[in-house]
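In structure tokens, one chain follows: the form predicted on its own.
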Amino acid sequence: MNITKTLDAKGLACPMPIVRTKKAIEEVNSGDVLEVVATDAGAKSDLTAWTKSSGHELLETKEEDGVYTFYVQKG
């Protein structure tokens, strides 16, 4: 997977990880992959719902030691 940009949203509470993700996805081109790193457990359901409603694709989600990593491909 070729990551174009990484967004560090660790320590941010809902809804800030999604707010920052929306802004960051605007800065990459269609087809690019945005890596989002967050510590808010709510980000998992939020990002899943947001990618479906916004036309982007959530390629993969990982969780390790309370840190969630999401890979979002811009639609």
Second form
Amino acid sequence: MNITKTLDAKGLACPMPIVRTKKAIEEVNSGDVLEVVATDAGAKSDLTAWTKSSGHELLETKEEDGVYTFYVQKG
Amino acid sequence: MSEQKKTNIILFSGDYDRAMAAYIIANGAAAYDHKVTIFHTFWGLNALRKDEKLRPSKTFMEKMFGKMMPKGAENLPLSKMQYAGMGPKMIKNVMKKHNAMPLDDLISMAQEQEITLLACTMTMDLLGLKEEELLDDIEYGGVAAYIAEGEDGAINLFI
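In place of the form predicted on its own, output the structure of the form predicted together with the partner chain.
Starting with the chain above, the whole complex follows.
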């Protein structure tokens, strides 16, 4: 997977992970992959719902020691 | 993407926790690319007050109201556990620990995300609040301004 940009949203609480992700996705091109790293437990369902509704694709989600990593491909 | 959806929130409450909920939802909706409007009426107007010493010309009653109501977002009381001011101090401590954004930052974030902050002019008159006492770059309107946005809103909330 070719990662274009990484967003470090660790330590941020709701609604910041989604607000920052939205800003970051605006800075990449269609088809690019944005990596989002977050520690907010709500981020998992938030990111999933957000990508679906915003026309992007969630390629992969990882969880390790309370750290969530998301790979979002811009639609 | 389809036509831009709208989220409209009426903030009637002047409680810190309720206003926080309103602004978190508003910022989240803006991240969903919704056109977001927060219509502040009655006690909700106090969230928009500047925490400054201003002396606009006012009647006696208006001055009294001005003194009795909280001045700005960070001075709002909690809906529960106010404990003469201890409650807000405690919750702000916990918020810092959990990296939750305080209300004044949530409001700045809302303005950055181009959320429309609307102040109800009728209730401003009742409470004696003048435009110069409220934050800059907000809009003023009445019920029609809310209905215009609300009638095709995907989400309409009264908080």
